[in-house]
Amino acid sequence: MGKWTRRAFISAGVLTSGVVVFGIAIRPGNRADRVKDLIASDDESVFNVWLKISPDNTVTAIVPHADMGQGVHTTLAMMLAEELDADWDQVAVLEAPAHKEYANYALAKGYAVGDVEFPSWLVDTVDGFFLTVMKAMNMQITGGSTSIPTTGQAGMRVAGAATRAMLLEAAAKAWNVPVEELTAAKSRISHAGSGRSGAYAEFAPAAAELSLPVNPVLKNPDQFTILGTDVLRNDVPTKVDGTAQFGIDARLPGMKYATVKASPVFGATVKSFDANAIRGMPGVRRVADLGDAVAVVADGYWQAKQALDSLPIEFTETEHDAVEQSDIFRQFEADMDAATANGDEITDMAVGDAAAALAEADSVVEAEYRVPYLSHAPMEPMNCTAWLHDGICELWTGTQNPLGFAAEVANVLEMDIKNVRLHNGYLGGGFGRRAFPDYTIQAARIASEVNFPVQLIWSREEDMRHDHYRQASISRFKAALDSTGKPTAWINQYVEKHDPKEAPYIPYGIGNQYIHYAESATHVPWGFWRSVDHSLHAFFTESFIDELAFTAGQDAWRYRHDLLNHSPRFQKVLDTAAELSGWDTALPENFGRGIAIHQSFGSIVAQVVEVEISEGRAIPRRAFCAVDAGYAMHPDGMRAQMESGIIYGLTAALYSDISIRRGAVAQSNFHDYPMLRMDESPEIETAIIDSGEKIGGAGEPGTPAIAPALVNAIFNATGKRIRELPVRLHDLTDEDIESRDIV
């Protein structure tokens, strides 16, 4: 290995152009000294950093992802205690602590470069690698449907499997025996010949002591105990008692409360206010100017927010003070045309000849589709509570990324990150707003002008008007059709790109595509929403495809099948779906039927809605969904994700538009962004595929292919095509409707 350190492995290393070159100088190791003090007590064997057995034996499995409802905490405690054959019934789960050895190396190498197989040489270097970067981005996140596929199967797995090694070698030193003799099952280790048979925690203080082995044999799918069973969630039961800890349920001694008016637009900030006008009210403590909004620290949060509300504040004016919804789109729909006017679009991708394709067609169907802004509204709104003191900020909340929000604090407080210390709880809905910080630095910056801890809550209000929204946006789509109505080319021009990149590909199989975009940038701040762009990209084309069905005058379902003849997986996915909805079966007057498949996160999920229209409302009345992301690690959790993807997507197609007048959010709260409630749910049933692929993820690919299976529902219902969303702006009625024969 020596001369290996003396040329090109001698430095942290280069990610480009599909190649990875890494430092030999910046392996990981053993890292268990580093984080034993944070984890463990002085009685518990911490192996590496990803788990931690006790006297009891008990394992403990150290998890580097919050838990915002999605079940992260079990599977990836499943898939350490599959490979470590440890006892499920003796497997406790802690959410790692806010530090930079939880940078998500794991994470970012699963997504880098996949199942990549190196040499057990080059393994550690890896691994050090994407630590050493991740490190200096304090990237401790969890999102993108990323924590089975990466850390799950790059670290838990690999952990699970490599203390398993060094338990058993342990106890063949023990006993003086091969360690070919011995198995382990349940947490225990037997040797058949003397008959012995031990506890881990027997043997783990020594195996802790013992190299950790970087490439372990992992178990194939045939051999699993765990993964594949419905083992209940971890998180269950404290939830159902009430004993959970969310970031809003900390509380402090001497701890007051603060809540915060930013200004309505965008951009603008605060020119002035009267902080004697509510001096006298009951509580008040302090005022705190924010630059961008005003904070108000009360004893209570009541107090807080009625002192707050008679608080007169003038804001700066800025330029997008007359903007409203429609100049929005006027000016989407000047950039779009502008782009192609002057041949200034972005290639997105880019096959065969679609133009002249398009000239040679038989016919020529267009369309355009167009989606509101969109908030986020997770149940539990903004919170944060900090405590300046002894030289440390101490943090409570509910973040995607802990590491990351500690060292913007950091930044913001001018502290070494060392002595920020978050305490990261259950999050109350998060699906990527999260992670953005801003609610924490504002508690940081309201405790750092106080000598006690400070719990800041946004309004419902707050909440709804200062997110970072998933983007409006528009969608035009050209398909040439030969003389059997199969497509011959796909033109597709939307507005704004985002992540990720492949969410506006089509799985079909049309030899000419091409995709592109127009930038468009406006005030109102873009964030990550659940399932980014296959949110919006996956209503434009799936339901365009359902056009050219019917335009073709063939079954919906049938025009995708023979369209994905090259690819056996997604039909798979796809007659799945249509199967379990009895696609064929009649329905009752009024009711529709709608398909759509997409794949996102390396999961592929398709979805059939049967609608009903019931005084001009359409009423989801039951739903199928087929996935296939490779293995179900949790068979009820990928089914639970399903289901909420499935209500979250509804919930947005059906009601949620976010519109601006004035340069500012006009709604407010849950009366002017409804949410999809108990009694409109439809029933949902999932077919879960093991299909052997790579792992997909499961928090988001259920929410994409919802809308257009609603929309396309509704056409099969009623002849009338929404290209538009919400659904609720649409007249149903029946006097609105075009009659038409429905294929």
Given for the second form:
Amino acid sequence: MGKWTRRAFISAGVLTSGVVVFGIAIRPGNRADRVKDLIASDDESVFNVWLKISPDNTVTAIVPHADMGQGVHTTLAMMLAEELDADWDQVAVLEAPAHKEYANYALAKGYAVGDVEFPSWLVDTVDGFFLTVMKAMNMQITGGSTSIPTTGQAGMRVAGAATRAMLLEAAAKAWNVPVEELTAAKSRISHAGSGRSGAYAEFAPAAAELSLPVNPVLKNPDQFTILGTDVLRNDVPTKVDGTAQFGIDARLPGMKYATVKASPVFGATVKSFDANAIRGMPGVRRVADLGDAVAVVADGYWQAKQALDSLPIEFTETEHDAVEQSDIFRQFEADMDAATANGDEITDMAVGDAAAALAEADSVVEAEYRVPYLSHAPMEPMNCTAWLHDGICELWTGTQNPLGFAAEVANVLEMDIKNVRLHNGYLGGGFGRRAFPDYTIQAARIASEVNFPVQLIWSREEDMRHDHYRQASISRFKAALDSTGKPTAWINQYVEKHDPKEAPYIPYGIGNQYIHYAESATHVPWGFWRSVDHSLHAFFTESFIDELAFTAGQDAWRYRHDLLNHSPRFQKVLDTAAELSGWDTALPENFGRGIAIHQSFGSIVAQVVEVEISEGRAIPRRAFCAVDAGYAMHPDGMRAQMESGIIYGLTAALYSDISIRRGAVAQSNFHDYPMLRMDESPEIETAIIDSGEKIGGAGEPGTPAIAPALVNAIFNATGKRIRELPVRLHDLTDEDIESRDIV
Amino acid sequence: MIILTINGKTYQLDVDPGTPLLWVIREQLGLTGTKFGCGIAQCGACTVHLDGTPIRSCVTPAQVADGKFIRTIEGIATPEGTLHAVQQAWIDEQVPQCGYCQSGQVMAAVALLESNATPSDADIDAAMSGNVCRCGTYPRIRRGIKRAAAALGNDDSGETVNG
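Pass me the form predicted together with its partner chain as well; I've looked at the form predicted on its own already.
Below is the entire complex, every chain and molecule, led by the chain shown above.
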């Protein structure tokens, strides 16, 4: 373990079973000083990078994550305040500045080495390695549903507990009493013997001079007074009166507006444009060539947009100019076939001998599924305000990765990163899109050509056509069933693997499994989309297990239940959702019920959908959800995230389809990339299971299982098995979907 | 020259009369609570009231509002700062997530309750389906509208059962 240093930077923390901290890896040196001037005014004491205490006894939690609607500022502050025994009414939240001290290595570590248990963080060399890597990569990311499991558990709670111990120690010295005789509650320390009592702020300056305690003890859930309660989120009041400041709301003196048009075909560059065509149009200030896009700067967005629409632009030809969506699916099929023929299948996991089990099977079931590309389509189109002045570049935007964005801009403008200052606003939706800095780089480049602040706003059309898309994919299955209908082999091949690695894994006890994939690159840019690869694989695997249950002539819930006998935790989540839904009760005519379960980002979620088939359309009327994320820090926030994940996932399953036409994205706005709306939004009921297992995420795990639960419900209602999303491609009044591929 | 009365204040503005009202409100007047979402009246983020009627300001030319009364999210609370019942219900039900669409949602909900004090679920569907929320806050918006209706003195509406 590293040497404990006064006011040192806590780089990681570990706990098990909620009781004892095994240790906190401390970086040598006095790093807190380097961030002190960023977060503290003169009369505040900085304990570490996660909190400060003001003279009025306000505790400010410094949160190194962006809030894009998931309420993470509130939940992280709760975690810190709980261990600190702070008065929740005197807790404030501040988002950390884009600074290297906040570089977040947990997320990349998860992707780099898989789902490693936290106790491995004890190994200082591993921590040190990843911290170094992540600092080098300049990442300070909100994503991967990691904020609570990593920053919260290892950072905020440990920091709160450590700081509480330091305050108690300082009070013991000041009053000359044993520290054991002191109690702390509501941001005050009391000594029963002498009747003395004092606010945290009284002891903060002295405490800041103390060494950090070695083993701060964390509370058990039964000691919680803040965690596990439904406190009101701190961001909500500003989001009902119009005062919340999103990136697009930045207003600077003399600011002008810009909008861009990039090459419709990914990879093409600007060949020529005729700026004379828009010279003299009202308000137009400048036309900027950004290499792969052209920007118009004007006095207002509307003027810039009108001028850009009138600007003749020619883009270079590329080898992808003729690509159609059907070509991409044909390429996937060919690459999958070739991988099998050539024996260069890439193995995800193999247990037992699936091929042998298949050969001996009583029956074999086969099916192939497809999913389209998806756009994130957050409500706030991409935008960034940039201003180069006095040797610095200031940026105002909404980003899931402020430090990474600042580094990218520094690189493009050939500036030192310390001269790039990024002000992060609220994000009008992220879902993974705002982890990619393209729009920020564009804004900085435009601003570098003028001497005033510029707000770049993408049109909705630009936003939809220049996203980083969830991949399209094909997944093929073969399963062997024994004479009782139980699967004895599971073989799965798919294309386009990204992250996380375990996304195609199944929880079921099937002795012979072979899961593998083929690579098949396309020219369509890929990006993290809410739940990433889980968003497609849950649809694939939970549709196919449903087909196996049907072939076996068994109930969809109980078939899964029996295959989960090795995992009571999974069974409990599954059974909770089924029972919540009244699984065995009769449904009205034209209704169907479907179930699915999937684990992602450390949380297990099971969902049941009740769908009504009306005039050939599927309308989800009710959804039931059970979630086990270990422990729900903020139960109402957990429910909100499940509701959000369900509606985001239902929107994609029912409607969303980004397709490629002549090399470019065919869709452009909400009329041809439709959204689920109020009249189709189901009632949602969520049951939270606090199992006490390792803490999992909440932002993403609500999404994966809802698509298969929906199509399984449609099958239950109609006997039609949908194997290609979105659902709206299929006319449910016709017999166009047959139960195919069942051998 | 266009004359707009917004949240009780009157402005004389020198703007191209074809400019959508949204950009006049956001850029000329600096009222940034009203949001840009799609530009084609498909998402409702830009919803404001024109003479009491909810409109999509992203496709409404400024000249259409000439001489008329406009209300934005900034004009919903009382001048003393007391929140509108819809705003308070949004806090009580913890409706917003990212919050970007919520100005438009609140404006649509306020307009609904001003024309229909006891909206049914079907009324809520009809009035609110023009407003997209990517965070999926629809179930809470529905509850928020019922709570606000009850708070405004129509207690029976809070008991409406969905479906």
